[in-house]
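Encoded as structure tokens, the following chain is the form predicted alone, with no partner shown.
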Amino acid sequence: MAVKFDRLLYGGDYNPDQWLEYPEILEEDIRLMKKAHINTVTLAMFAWAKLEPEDGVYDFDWLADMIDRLYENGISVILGTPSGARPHWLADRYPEVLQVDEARRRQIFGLRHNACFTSPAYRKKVRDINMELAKRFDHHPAVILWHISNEFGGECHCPLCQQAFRDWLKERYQTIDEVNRRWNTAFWSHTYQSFDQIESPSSIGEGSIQGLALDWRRFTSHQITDFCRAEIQALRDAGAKKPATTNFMYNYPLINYHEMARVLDVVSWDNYPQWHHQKEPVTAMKSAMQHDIMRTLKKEPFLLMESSPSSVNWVPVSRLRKPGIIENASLQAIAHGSESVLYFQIRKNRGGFEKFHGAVIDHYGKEDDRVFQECCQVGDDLEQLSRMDLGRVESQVAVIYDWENRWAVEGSCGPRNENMFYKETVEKSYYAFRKLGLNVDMIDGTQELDCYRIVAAPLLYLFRPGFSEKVRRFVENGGYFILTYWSGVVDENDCCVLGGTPGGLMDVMGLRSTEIDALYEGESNEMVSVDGGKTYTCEHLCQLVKPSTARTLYQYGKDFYAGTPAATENVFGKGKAFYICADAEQAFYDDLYADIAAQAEVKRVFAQPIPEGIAVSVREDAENAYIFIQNYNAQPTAFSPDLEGAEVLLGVMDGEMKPFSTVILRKKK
């Protein structure tokens, strides 16, 4: 069941432990928070040294006082567990908690994310403090959610982790002979005689067995997920009833978030787009896709746990957010299913690594500040929207973005060993659907397909077990399926499919892949419509195919394979399967997907074309559709959609949208 709050959450990370010697600042902070309509803060995320200054000695009174004061002022609390940043004494007393890198060097204390998730000592110390926090604070009416650790990540290659990896492999494969078979270790005579011989991939050791590398990725993700599960279990064992989350990150490669989401009550994530680095519509589309990934992990509302109301401080160039961007980016999260807009941070730190990171309250500390005023506007927007039930995001189309496939693609050793462009290929499918004003689910290869009208599977090199059977049923029953080049090539252990590819789907796609040509940077080919219509550019990878029942839509225009299929369509059962043979430009995807959506009779919120740079998203309840229209162009943009029967809830819809503006409509379904 989805976690539901009584309002849209607005606020962010607050660190009163850094300001306890300035009581006047703490008082002023609460006043400013209320003025900005802030109703929620996250506490104690990085306060372990203050909460437990010595091993087994706890000091929670300052935190209890702060929670009481916030609650008295109508501000709720998301309470963090402090494992994201460990105190020095813990590393000194229990050196096993420090990670060992792939070259087998143990790290020294410093920064964050340097803990071994296997270490029994670390797990015990985290369990102890989590239980104490739960006993003291879970019953407090201010506490609405537990925030587990912070931005889980990293990997450890210490002896404890090596043994845990071997135990994980034993459970997965049972015998060493099965490991050798599944990893094809006969290549280069790398056959293992026992599990004890297996080591994690290393630059000073084994780096040639793709099955090993893939399973190490799976193990690392599993170990971090298990640690998160153990943190939550400690809270539950102490009697905690409040829901729990942890903050995921943008496009983070090391953790399979589909698996980690299963141990959480609600998904949350941190969004830090680099506005004004690329064109704003491109940046907005990248953020939108990540929002939809997070929403689809549980197919429930999620939380925007961190964002910046101004510049960040950890990128090469930290540009300010131009006026309107904060509001637009915040409402984008709501449009895609978020139940919150939360910032890092409420008040800027005086010192340390993030002292120049954007915040609601600047070092200046007054309310006549541009960023603070814009945050007040966002707070007012969310307060208005909290008065109505915005419902959920429902999607007719899905794009597959699969973590395990990504790991396999990036370590496949051919046809390109640099820049396989997996994420970029997925983005092209996503963008094409979004330009039609369609909501998009971002699923992985384990999720069901039957609830969609169209499913796109870009660069799906690795097929999960049972995936081809799901696709077969989906198309047979009337679904529209889109597959691209270099798909269905290997099994779950990165061993090549025998007998032809795409594995298990040659009849569904109506073709067989034969060869794939990797182009050098700067080279390109052409995809020419067989009806003499349009021509598009393609680059990077060009798949050669041999059709059986598939109809050719586009042909290659150049090289020795000129005139052979570059894109095909195949009727299978009641549905259709499309194969895109090359890494085509965005315009190709835009045009092809518009045609497929029309064939599939996908319902669009607006029939007329949506101008470049304008995004349309829809949330629905039982009676109403809430339509978010956002202009990400830096200039006014003409747009006059059919508004018959629609009520304007926020913004102005007069035929021209202002730069970085949002309009929200409500329309009876």
Given for the second form:
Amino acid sequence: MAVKFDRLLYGGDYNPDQWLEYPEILEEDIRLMKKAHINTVTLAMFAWAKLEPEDGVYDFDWLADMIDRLYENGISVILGTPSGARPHWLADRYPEVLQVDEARRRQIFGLRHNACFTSPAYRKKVRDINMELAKRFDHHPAVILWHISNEFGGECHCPLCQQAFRDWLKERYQTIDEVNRRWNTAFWSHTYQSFDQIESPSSIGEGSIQGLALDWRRFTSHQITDFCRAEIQALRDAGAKKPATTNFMYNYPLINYHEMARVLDVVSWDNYPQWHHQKEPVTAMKSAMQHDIMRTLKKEPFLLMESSPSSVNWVPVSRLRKPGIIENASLQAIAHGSESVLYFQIRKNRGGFEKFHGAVIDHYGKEDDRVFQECCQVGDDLEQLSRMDLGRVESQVAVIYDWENRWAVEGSCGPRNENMFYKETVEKSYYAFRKLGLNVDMIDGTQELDCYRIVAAPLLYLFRPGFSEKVRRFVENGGYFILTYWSGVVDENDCCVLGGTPGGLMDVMGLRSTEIDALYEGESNEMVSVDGGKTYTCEHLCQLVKPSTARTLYQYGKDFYAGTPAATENVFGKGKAFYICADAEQAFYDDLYADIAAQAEVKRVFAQPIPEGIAVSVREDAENAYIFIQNYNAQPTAFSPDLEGAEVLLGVMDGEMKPFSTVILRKKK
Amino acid sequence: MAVKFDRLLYGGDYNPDQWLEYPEILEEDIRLMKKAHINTVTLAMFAWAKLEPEDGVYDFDWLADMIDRLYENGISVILGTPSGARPHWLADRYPEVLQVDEARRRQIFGLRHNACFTSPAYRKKVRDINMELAKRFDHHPAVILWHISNEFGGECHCPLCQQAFRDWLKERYQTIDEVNRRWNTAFWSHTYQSFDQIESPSSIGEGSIQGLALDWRRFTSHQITDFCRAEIQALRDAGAKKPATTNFMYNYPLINYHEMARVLDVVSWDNYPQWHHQKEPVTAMKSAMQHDIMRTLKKEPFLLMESSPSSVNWVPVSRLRKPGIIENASLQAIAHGSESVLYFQIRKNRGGFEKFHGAVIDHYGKEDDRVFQECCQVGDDLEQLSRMDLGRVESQVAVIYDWENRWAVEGSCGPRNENMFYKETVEKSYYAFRKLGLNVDMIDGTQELDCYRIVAAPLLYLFRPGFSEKVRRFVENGGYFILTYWSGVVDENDCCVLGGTPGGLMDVMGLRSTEIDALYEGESNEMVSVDGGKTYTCEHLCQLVKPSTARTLYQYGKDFYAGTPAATENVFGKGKAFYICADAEQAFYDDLYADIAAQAEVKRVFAQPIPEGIAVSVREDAENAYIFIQNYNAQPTAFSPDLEGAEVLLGVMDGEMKPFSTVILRKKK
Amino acid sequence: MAVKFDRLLYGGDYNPDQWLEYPEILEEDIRLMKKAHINTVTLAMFAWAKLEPEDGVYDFDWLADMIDRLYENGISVILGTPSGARPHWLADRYPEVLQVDEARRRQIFGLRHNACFTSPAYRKKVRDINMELAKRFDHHPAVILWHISNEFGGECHCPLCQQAFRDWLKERYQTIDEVNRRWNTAFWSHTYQSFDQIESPSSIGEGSIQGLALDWRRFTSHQITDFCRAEIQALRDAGAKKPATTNFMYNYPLINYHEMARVLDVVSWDNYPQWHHQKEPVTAMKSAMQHDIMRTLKKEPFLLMESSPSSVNWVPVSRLRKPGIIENASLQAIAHGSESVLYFQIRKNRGGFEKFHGAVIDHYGKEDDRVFQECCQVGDDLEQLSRMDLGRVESQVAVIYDWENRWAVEGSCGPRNENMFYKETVEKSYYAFRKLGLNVDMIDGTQELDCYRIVAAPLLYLFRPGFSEKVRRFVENGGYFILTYWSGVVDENDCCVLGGTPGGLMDVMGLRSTEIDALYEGESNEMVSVDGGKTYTCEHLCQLVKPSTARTLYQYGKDFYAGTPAATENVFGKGKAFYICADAEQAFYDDLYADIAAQAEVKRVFAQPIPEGIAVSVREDAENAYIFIQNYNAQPTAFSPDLEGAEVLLGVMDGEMKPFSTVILRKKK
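Can you return the structure of this protein in the form predicted together with another copy of the chain rather than the form predicted alone?
Full assembly next; the chain just shown is listed first.
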């Protein structure tokens, strides 16, 4: 059941523990927060050393005081469990908590993310403090949510983890013979004689068994998820009733968030796009897709847990956000289903790694500051929007972006080892739908297809068990399915499908994939319409196919495979299956997907074309649609959609949208 | 004495041990092999875990069955010794077999090439299984050759290797004082007080003694060669009579193949050019040079042991081979003296590191496959050629490419530390000869010169002992000798020649090398003919010289040394010595070498010029010359050589050669 | 008190210990040295293994002989202490002397710079041999100077160093609470409970506490300085009276030379510019600035201890020095206050890491050698100049280049993490002054300002304690002060100034710095004069400021901050403070500084403009100015300064200066 808050949350991380010697600053912070319409802060995330200064000695009073003061000022609290940064004494007393890296070097205490998620000692200490925090604070009316640890990630190769990995494999495969069969270890005589011989991949050891590498990824993801689960269990065991989340990251590779989302009550995440590096509409689209990934994990509202109110400080070059970008990016989160806009952080640290990271309150500390002013504006917007229920995001189309496929396609050794461009390929499909003003669900290979009119599966190298059967039913029943090159190549252990690819779908697609050509950087081919339409360019990868029942839509224009299919369609049952053979340019996707959307009779919010750079998103409830129109162009952009029956809730709709501006409409359904 | 087979061998690596659970596939494989004219497979190379599943327990029956079945189908067997990939239990029981890297980290079991070649335990286990294999299979009529291990390489810095290195040094230099003198260790006070102090070069230790680094290279090469020798000895000690080889690699740096070739009965190697990355004629030339290196090791026929029938999977970008390339590349091997065309591999692995490496039989598994069809064509060609004795390759010219020089020139710290372009410089000389249609021997500094009309010694920084005397005699007796910049600079311990360079040859060359200028990327100089001929560009390195008796042919066009010699010739005895001062463009080499070849009255197979992109090679016996003409251009290329008395054995000779096509002629001598 | 020699020293490093078996070469060396006017050599720097072949057994006789022979030939000796390269037996017997790297790997013996500066065993052995050397040689009339070790550097992370670091911190901060406060360790819960927990920064440990990193830099610098101090103390304790130096390096980061200079009697350094990589005038300017840094350390004459008479061999590409460059570069040192021109080295090594490093005598060994001839010319020049007292260098302007700021600005994590261009920014200010013919002092943030008319403080991110007060007084009293973007941001522990920046100088500068924009490579902005003057470009970093009393001189031309100040001036007290907001092009600095110099009424040696590429420097005594005019252009350059009252001491002054030529004038004051 979805977690609901009584208002859109606005605020961010706040670390009063770093300012306890500056009482006048703590005072001033609350004044400034209220001025900026801040209603929520996240506390105590990195405060373990303050909360438990010595092993077993807790000091929560400063935190209790702070929560009380915030509450008195109408500010809610998201309460962190402190495992995101561990105290020194923990590593001194229990050295097993320190990670061992892939080269088998035990780390020294430092940084943040270097703890072992298997260590019983570490789990015990985390459980203890979580229970104490729950007992003390869960009932406090200010506390609305538990924030577990911080940006889980990393991997540990210590002996405890090796043993846990072996146990996990034993449970998964039962016998060592089955492991050998699944991983095809006979290659290079790597046959295991017993589970005890299995070691995680290492630059000074095994790097050639792709089945091992893939299962190590699964295990790492599983182990961190289990750690998070145990953290929440500790809260519950102490009687906590408030919901729990942890903050996910932007396109983070090492955790299958689909699995981790299951142990959470609500999904939340941290969004740090690099504004002004690429064209702003592209940056906006990439963030939008990440929002939609987060929303689709549970198909429920989510939280934007962190973002920067100005620059970050850990990229090679930190450009200032141009005026309007923060507001637009904040409202984008809401448009895609977030119930919050939260920043890292309220006040800039005095010293330390992130002392120059953007914050609502600068070291300068006063309110005549551009960033602070913009934060006030965003707070004002959200306060307005909080007065209504904006409903939910619903989608008619889906794009598959699958963690296990990602691990496999990037971990294998095939036609291109420099870059397979998996994310970029998925983004092309996503962007093509978004340019039609469609909401998009970002599902993985295990989720249901039947609720969609169109499903795109770009570069789906690894088919999850049962996937091809699911696609077959979907198309038979009238669905529109799009598959690309290098799909259906391997099974769940990264072993090759025998007898022809795409595995299990040759009849549905009406063709067989034969060879795949990889092009050097700078090389390209052409995709020529067989019906006299446009010609597009493609690069990086060109799959050669042999059609059976499929009709050729485009054919290659160059090389020895000129004239063979570059894109096809195949009627199958009541539906249709499309196959894109090569890494086509964005325009190809745009035109093809517009055509397919028309064939599939997908409903669009505006009949007229949406100008380049403008993004349209919709939230809806039973009666109303809430339409977010955002201009990400650095120039004013003409746009006059059909506004009949629409009411402007925010912004100005006069035929031209200002740079980096948002309009929100309400329209009866 | 040269090893002879009764036909050209065609086939490749075959790993039935990975398919024992798929009897229908093993059945089908034999049918498909016969269809493709395959007559030879290499077995058991990576099968140790199957052959000896536990320490001391052998299971050879599956292999015996397979050999019998192949024999019944007319397919010969090259039998591998299994040390190329070791079983897990070996590392568990004898940890000393695991390599220690240069940073002194003991490796974990994994990959292929991480065993210590010194370890007595490892040598014992290899000897045991080799003897067992020899006893069981050497007499089998299917078995025609032993294939020792696989692609020997790597280096180990373990304590056992350190001790072996010290012993090797003691034998070479007798006393520690002699080591100090040879390596000039007084520099930076690195004088050794005893052999026990000597440690191999390391990124966490010694990196400044170039004599040490060079001797470590020699020792590593020696130790692997000795390991290979011991493997063969084990076979002989068990009574084996069949010849033995191991597969060399393309330009592999760490083993002096001239020395390793001595322990083998026949040389074989693995050729994996990156087709379509550079212009195809360049790629073909580079492969041709490697073929000629392999042939010149023993000056006997050799085997192409591995190649890919389509792409490989371990390069950054794997382009598909265009139609015709595989046939052309296969016949190129024969043209240069190979008695085989063998692939890695017959059937693609189901899983593992090389599951996407090209193979005769795809995962698809059926014969309507482009690659399979091309393999059938090559098989057919070779079957035709097998009907005649093609004779041998003979050369009138030689280019020196010397492993010890390579180690020294790349390991030293001189005018350029980014890249000295040693191989590229050698290739320029090689290509210049090849463009004249000449066969070329690729000798090292220890081989005889007297059998040639012309010898080129490009960038020969290190003169092997006795080399300058050999050159002196060669030129005195009428030979044409070509030397370049940065030659004759150091002795065999990478210590500088005193008194002037090129060491021992100042009178033969008629000049002294003074300073050497290194140019930044993008900079160049000019080489201006003093006789009104062409001007060429040069880059990277410009040697300044002071002529004594030499005549200047070209002089520099720019910089403060404009007007000083850029190339010279010197009459010495009955011969002539040429000196090329700078890294000239290819055209300079082409024109100069054509001129020298004319002066030296070298015989050419065709009087007319050979078009760019066409390669001409000759094999000959007492009566006939077999002329291979190969077009490596992607376009049809006009060529009408004088065919009088020539018979076309393969291909079409009609004045224009098709892209990637071969013609073979027989001509009475 | 300044160390004085009775002539300009000319010569360099000489390692007869490597040639003891070649008596004819030692003989010839002395003949060639005298021919080249060499009067000084540095001995024994890398001879420890020869001086103490076994632990405690000294053999100094060969050195005594050599010193006698040199003395007989009129050649003085700079005597090295041998710690720059340690003998093998030292590491064998006292393994603690081997460095531990940041990843905590104990090094193996090798290279030069891998000893621990804390190790008591190492300090003891160095003290012993230094005392022996002092007793034996200090009184020798040939010996004029002690040369301590060689190019001190590196860092060690061994347990002994960790403990020394903790002790150093304890002395600096007294309590662990104070450490926590200074480093703001509360961030990420890194609070230390005790000093014992502190570990130096490591890639496998702490990398996020910038205060720790900065103090580790301070400690490392301190520890090496203390080692050097102890070496000198050993000489003194043995009764040595001769002065002592050690050779500093070009822009070396790890030692604060301002502190190390204090333990030396005279500063000396090694200058290895990469001639011909950039335009020669730029390379000359960069070397000049390093000379001025060295001179300003003590504000006394210094020594050029090493330079190459031709190329070096350890850069990626070693271009030959064009004729004239060596002479010009040698006289440049004198112009900037050096009392010597010394080379590494007299004779090229036969083997070893630097065997191809330039030397006065080549492996060839004879005098008909271009480099040797040029060395003779330089020797002749210096002999002429030695006949007069050239006086000292005095400056009216100073540029701040501060080691602690350098550590902080490069070690922090802010607007740009790729490159902050600190040195390049300082060079722009330096070059702008030099183009006016002004001598420049290169001070750090602790030195006095009151002796200057103008002080520029580019990119001074970290203000040393008391710095802002010093600036305030300087401007109040009539000084001209120039500050740039990203200045006054942090305190001495790299913690941020609260309440506005530049810290403590907002009123003096008449503005507040607000945000800072970092531009991607290739992006730029414009600085537009508000008075109708020129427009300049800027890149990398653009500070936004809010003026209070400052007057805007230039404003930005682009981006959302177009029209806001890009450079300002502020009258404060009797002086003026200028603020440059962005990384402006050189021309901006040139024009602005010319204007400021005019306002400040700085005296210039020539009234007319100095052509691009010509450098003017002045030494002076009570009566005379010695004016060095050097043309660094590769072309002849017209220049006719006012020569009234000037006498030409060296070179030709006829209205056009030859490429790479020097003129020296004497002019009565």
